[in-house]
Every structure is written in C-alpha cells, then in structure tokens.
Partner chain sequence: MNKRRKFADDVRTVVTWLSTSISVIVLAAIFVFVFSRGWNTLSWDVLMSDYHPENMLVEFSDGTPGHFERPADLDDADVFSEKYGFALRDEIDHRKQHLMVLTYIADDSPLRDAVFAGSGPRKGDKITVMEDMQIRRFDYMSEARGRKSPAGFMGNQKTADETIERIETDGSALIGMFYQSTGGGMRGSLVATLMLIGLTLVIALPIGIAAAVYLHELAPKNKFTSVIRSFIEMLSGVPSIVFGLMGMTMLFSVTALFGITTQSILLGALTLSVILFPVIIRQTEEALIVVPDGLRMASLSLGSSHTQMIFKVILPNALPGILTATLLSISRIIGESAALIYTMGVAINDHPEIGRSGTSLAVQIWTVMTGEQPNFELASAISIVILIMVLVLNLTVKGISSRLNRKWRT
Amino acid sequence: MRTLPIHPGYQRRKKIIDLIARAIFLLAGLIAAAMIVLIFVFVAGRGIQVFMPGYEGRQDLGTFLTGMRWRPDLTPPVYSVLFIIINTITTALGAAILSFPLSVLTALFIVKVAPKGLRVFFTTVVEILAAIPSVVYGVFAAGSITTLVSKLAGMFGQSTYGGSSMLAVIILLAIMIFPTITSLSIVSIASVDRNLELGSLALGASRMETNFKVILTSAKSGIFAGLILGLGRAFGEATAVTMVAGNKLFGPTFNLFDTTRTLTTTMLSGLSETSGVDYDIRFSIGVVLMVVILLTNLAIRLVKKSIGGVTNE
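For the sequence shown above, give one chain's structure in the form predicted alone.
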C-alpha cells in the first residue's frame, strides 16, 4: 500500500504547536513554584522578625523551639512549640495508620474486585466524601465522634473533656484523609499495565496474590503520593480539629483520652489581633508547620524507595 508523503508545512505546524504547548506547561510550573516561594518568603519574613533584636516583645528562639508550654495569658507570655510539634506529628501519623490500609484496600476492591455497578457507586461515594467542607466534618466530629470517644473512655475508666481528645482528633483526621488517599490509589491501581496482571496469573498466581503482590507493588508510586497528600491535609487541617482537640496548654499528649493541641489549632485559636507578638508568632508557627510537612514528605519518599518491586513510574 502506497503512503502519501507528509507535507513539510504540516510538520512545521506540529513542531510549533508542540513548542507552544511546552512553553505553556513550563509557564504554569514556574507560576506554581513562584507562588510557593512567595508564600514561604512572606510567612517566614513575618515569623522570623519575632526573634530579631529590636522587636518589641522579642522571643527567644531556643525557648520557642524546645519549650513545653503555650501560655499567651501569662505576663510575660510563654510561646513554645516543641510539644505542639510532637502532638501534630502523633495525631497525623495516627490518622494515617488508621486510614491508609483501609484506603488502599478500598481502592483495590473498587478497581479489581467490585462489579461495575458497585464500582461506580463506591467511586461516587469517595468523590462526595472528598468534596465535603472541613467545617461539616468538624460539626460531625463535635456531635458524634466526641460522644463515641467519651463512651469509650468510660469503658476503660478514663474521663475526657466532653470527648474532646487526641483520639477524637485522630479519628476525625482519618475520616478526612480517607477520600484523598483512596482517590489517588484508585487512579494508580487502574493505570497498572494489564500485561503484568495477566503474566502473574499465567505463572500460576491466584487472583488475590496478583492483586497484593503485583498490582499494589506496581501502583506504589501513586499510592504513596496519595499518602503524602493525605498527610498534608491532616497536618494543615485547623477548623475541624479545633472543634475536638481541646487546645491543651502544655504537653506533649500521649494519653488518647486527654486533650491535645496541634500547630494549626494554635494558629487559629486566639487569632484576634492584627499586630503585635501574639499575632506575629502565628507566622512563626506557620514556618515550623511547613518544615514539619517537608520533612515528613521526605521521610515518606525514603520509605517508598526502600520498598522493592516493580513500579509503574
């Protein structure tokens, strides 16, 4: 069969369109990076000035980073965040431990096990959960999760402040990050090369062995990306968590039925001024929060790299 030659003008137009598309993508990436840099510079500039000489009400950086009390009501006020950092990491990781396995198994069920009708239904449910505003989750937690935690504490002979506790925060965050991790896991599992699955089955592996040892291993990149985004939401959630945390003034908190305090709830609570040390110190907490998120993401990436197996990257 004879093929017609490609006109040189057509090739030039394709190259021009390709160059324009690349330029647009590059511009979008640069704008996104610039926004991140601008936000960090602004927050860091306001946060660092609290520790600079000449600042009225100057704070000691060492005390801020290593102290175990948050007492803005004292004279002079005490601002320390080490126990808050520990509480934030503990609650976020606790939520991930609860939500991550359930999210991955749900995604695997939706993509590889569920009939088509159920697949569409469960996918819609996950999408609806992801679209629910944070304040709605907070109202639900304040009315339901705290009641459940209070009853659970009574069974163990413990007492809570109306159910407001670290356990309530963990359960709330686990529910909130579930749709994020599940959605990305669904996309990642669905993108695994079908030939890998067929090859595993042809070699004698069962359907479940293939799902867990081949499919999940191949989809690990997207699954861990979902975990990173889920933890990002857990670290950054403020309004909903404030409703059930209790905002303890000292710590750290390791009793699941005791009140707690996170970096975001500290930034949100008492934010009634627009100037002065009590306002600027919130930006200092923001810098700490960004550093915690960055280090956590790096740790997750190291864990992902340490897990062997075939990937679809």
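Now that the form predicted alone has been shown, please provide the structure of the form predicted in complex with its partner chain.
What follows is just the one chain, with no partners and no other molecules.
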C-alpha cells in the first residue's frame, strides 16, 4: 500500500544506534553528577582524619570549632576556626550590604532608565567587571585599595598594616560580587513581562513608579538568586582576598582597619607543606567553608520568604 522505499534493515540499525547513544549520554550525566559526591567523600574524609584517634598530631574537634587562635607556628600548633568563621561572615555580609543596593539600582538603570545608546555601554561595563579574574582584582586591591584604606585610617587616627584590613577585604569583595548580582538582576529585570510594564503605565503610573513598584517586585526572585550567588562568591573567594587580608592570628576582627583572616585565606597560607597536620587541616577548613555557605543559603531563603510576602511561585 505504501510506496515509500523504507528498508527494514535500516530501521534495525537505527534502533541499535539509538540505544548506544542513549547509554553514552547517560554515562556523561552520571559522571558530572558523581563529582559533588566525590568531593564530599574525599574532602570531608581527609578533613575528619585530623580529629581521628591514631592520627599523628591529632586535633581536638571542640577546640577546632570553638577556639579563637590560629597558630601553626607554635609547638604544638593551635588550630581553631571560630573567629575565622566570624570574620568570613562579617566580611561577606559587609560586602553584600555595600553591593546589593548598588547592583539592583544599576541593573534597573541599565535595563529601564538608561538612554538607549548608553545601555550597551553600561551592560558591557558590568560584563567586563564580571569577566575580570580574581587575581587581577587582587593585584588591584593590593596596589590601590590598601593605599586608600590606609589613608582613610590615617584620617581616623588609626594605623593599618600597609592597608591590609577588614575594610579592604570588604571593599574588594563588594567590587567582586557587584557584577554577579548585577548581571543576574539585569536578566531577571529584563525578563519581566513587558505587558506588566505597559499595564502599569496604562494605569497612569509614571515610568519610575512602574520601575520601582512593578518591575522590581516582579524581578524579586531573580534578584535574590543573584544575591545568593554573590554571597557564595564572597565566601569562596581566595586568592584576591589573601592579598589584602593580612592573616590575623587570633580573635574575631571588628575594627574595620584591623587585619583579618578568612577561611579561604587560611587555606592558602603555609602552602609549602605537603603532608602532616598543617596540610590536612586545610581539608577540615574546606568542610567548614562548605557548611557555612550551605547555612547562609538556607538563611537567605528564609529571609526572602518572610519579607517576600506575596511570592511568584
């Protein structure tokens, strides 16, 4: 009945190829997904090792988590991270507080306010900022932010260790997470249904009223996603921060002009070691870092839910 010259042999071949290809695709997916598990297994495994009995130079988990000193130079060395955690969180939050409003306003400006000619320019600025690698930020921070901070400290009658300070870290991180939050905000603001905007304008709202009342409200969830991503970057940033942190050896830092120490800078210090406690303890910090990031994400989600009121979901 059919006139088409369809070969049954071809169809069998087609089927077999299909099966093989599917298997290969599945395998790739599995490999990619397995990585996170492997990271946990290997990093945590190595990190816990330090607290296990039988480990040479075994550390006490309680001291590690609650102490306020990091003195690998002492004998026996003292490793404790509570103050580091506190410093990490203060710097990251400080950066977020500085950066978040600016990012959102910038994003709004770029998408909705800027004259058409300037829009591309500003977008490119943000994209370039996002593309700059962190070491370059580090060089910049070590060379100029530190100078700025030490001058500022001078005005307040304070002194700094060559500008390396908590404030420098905060400013550096603020600059670094700015493009992250901004570009996500741009995406979510730009993807707000144009009909909503038209709807608002048609109700006699002015442009700016529309932007602040309707656009930002609608883009909320994307903007918060940007914040979470930015904070993640602030927590995880290592090389640049190391260049301006100053690596304080004890106690949480509350003075903006005092040096500080974050989880990542700690992990990057004392690189010459390749075995022993001093080496393995970095894995423990890695675990702590991941836990901190996880908890912060949860906290932000909670905050978002409570201040969000009406949500998009």
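Numbering follows the first chain given and starts at 1. Since the model is a prediction, treat every value here as computed from it, not as a measurement. C-alpha atoms forming the largest set that superposes within 1.5 Å between two forms make up the rigid core.
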Next item on the list: For residue 57, decide whether the Cα shift between these two forms is 2 Å or greater, given a superposition on the rigid core.
Entry: no
Item checked: Cα displacement of residue 29 between these two forms reaching 2 Å, rigid core superposed -> yes
Next item on the list: Taking the rigid core as the superposition reference, indicate whether the CA of residue 16 shifts 2 angstroms or more between these two forms.
Entry: yes
